[in-house]
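Here's a solo chain for you in structure tokens, the form predicted on its own.
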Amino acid sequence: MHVELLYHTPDPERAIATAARLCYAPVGASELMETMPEERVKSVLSTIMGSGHFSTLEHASYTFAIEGVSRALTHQLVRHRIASFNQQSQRYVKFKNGLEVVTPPSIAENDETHVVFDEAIKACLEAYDALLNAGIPAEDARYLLPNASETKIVVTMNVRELLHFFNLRCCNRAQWEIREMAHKMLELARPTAPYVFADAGAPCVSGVCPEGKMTCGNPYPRVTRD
């Protein structure tokens, strides 16, 4: 797996702050953009964060570049409606020279299931390769493709869904794959907005499970901004 930031809003933190202040300011946006003091900029944002009103956070924006991902994780990803995406078709790229696919570890790490799994994936894809030479288009060869599929995706969310995404996929009883990715992708939001994605995470970073019964039992370290 692979996970780029490809871009984001430059100096996110200042640009939330500016649209938050302006609701309150008798100069207008760029002004505040360019004059606010820095330490005014965490003032602000400590007030949206405490106070919930997080519409300005969608005045940020961030771009990944996903790549060796599974189409089963990729299902899961564009249930998430407040956000941008581009995938690699498979209804355009013919995979003739063979298709990668992502292995789940409780499947490689069994010999056994490995194998069974193996051949699974090869009579998919010389079924697939059959169809192809037989003229079938490969939009309609690719319903013998498996969710192991490996894909390439593009993905834009302003920062309000991010936060909303990784308090989801974060949690340890998200599915393993995507919740490696939410992990990767704030690793790499985090230091460009340090105050902001301070405490993002499974809901057991910054408070209390909501899972009930359902918890993991194993929660995340506690977090909070200074």
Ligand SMILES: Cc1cc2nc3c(=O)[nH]c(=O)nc-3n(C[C@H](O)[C@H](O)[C@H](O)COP(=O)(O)OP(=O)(O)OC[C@H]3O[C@@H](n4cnc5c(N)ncnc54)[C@H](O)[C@@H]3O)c2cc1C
Contents of the next structure:
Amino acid sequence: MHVELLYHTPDPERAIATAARLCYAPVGASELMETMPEERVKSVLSTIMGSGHFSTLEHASYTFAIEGVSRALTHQLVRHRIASFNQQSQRYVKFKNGLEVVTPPSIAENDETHVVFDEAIKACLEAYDALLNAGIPAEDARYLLPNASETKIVVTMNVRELLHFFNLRCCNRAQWEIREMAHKMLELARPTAPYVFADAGAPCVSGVCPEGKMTCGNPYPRVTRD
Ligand SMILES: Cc1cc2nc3c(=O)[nH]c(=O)nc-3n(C[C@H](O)[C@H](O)[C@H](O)COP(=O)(O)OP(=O)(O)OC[C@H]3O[C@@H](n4cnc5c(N)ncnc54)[C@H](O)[C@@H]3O)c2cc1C
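Can I have the other form now, the form predicted together with this ligand, not the form predicted on its own?
Shown next: the complete complex, the earlier chain at its head.
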């Protein structure tokens, strides 16, 4: 799995604080962006994160390039409706020279299950090739491609959505592959806006686990903003 932060709003914390301050300031956003002292940026952010004035978080956004993940992962990822996506197409890209797949560790760690998995994938790909060679369009032949197929996707989320995404997908209840990806995204985003992302992650990082009987019972260490 390869996760890269392609780009993000410059100075995201200042951009968010500017949007918040504009509501109460006699001057414009441009002047606030340039002149607000660093301590003021931090105190405004503290108010936002404490008060839930989260529309201000929508003014900073992040774009990630994600590769080497399965279609099983991206099917879950694209359920996040506030995010924007573009994904490598199985209609326009023909996997004539084979297709990389993601093998779940639970399968890979056992020789017998690994063989079962590899043989099933091989059979799918042979049938896919045979359909392409018979002139079937890729958009139809792809019906045979497995959930394990590797894919590439670009995703953009604003900070409000990103925090929500981390809340759901960094949690131990989330499926292992999307959880691994969410943690990589958080590792990349955190240094760019350390205050905003300080307690990002599963709900137990900043509060109480909401999972009830479904809890993993293994909370992450608690983090609080200074
Ligand atoms: C552990 C786990 C298990 C899951 N299991 C399943 C499963 O078995 N089956 C399944 O189908 N899905 C499952 N999901 C997916 C889940 O139901 C959500 O579709 C997915 O997590 C996206 O969450 P969301 O809708 O909050 O996020 P987003 O789509 O990113 O939306 C963000 C927020 O915007 C608001 N919002 C967005 N759209 C609307 C709208 N139309 N109306 C009102 N408010 C809106 C909501 O407040 C929402 O929380 C699972 C998710 C997790 C994390």
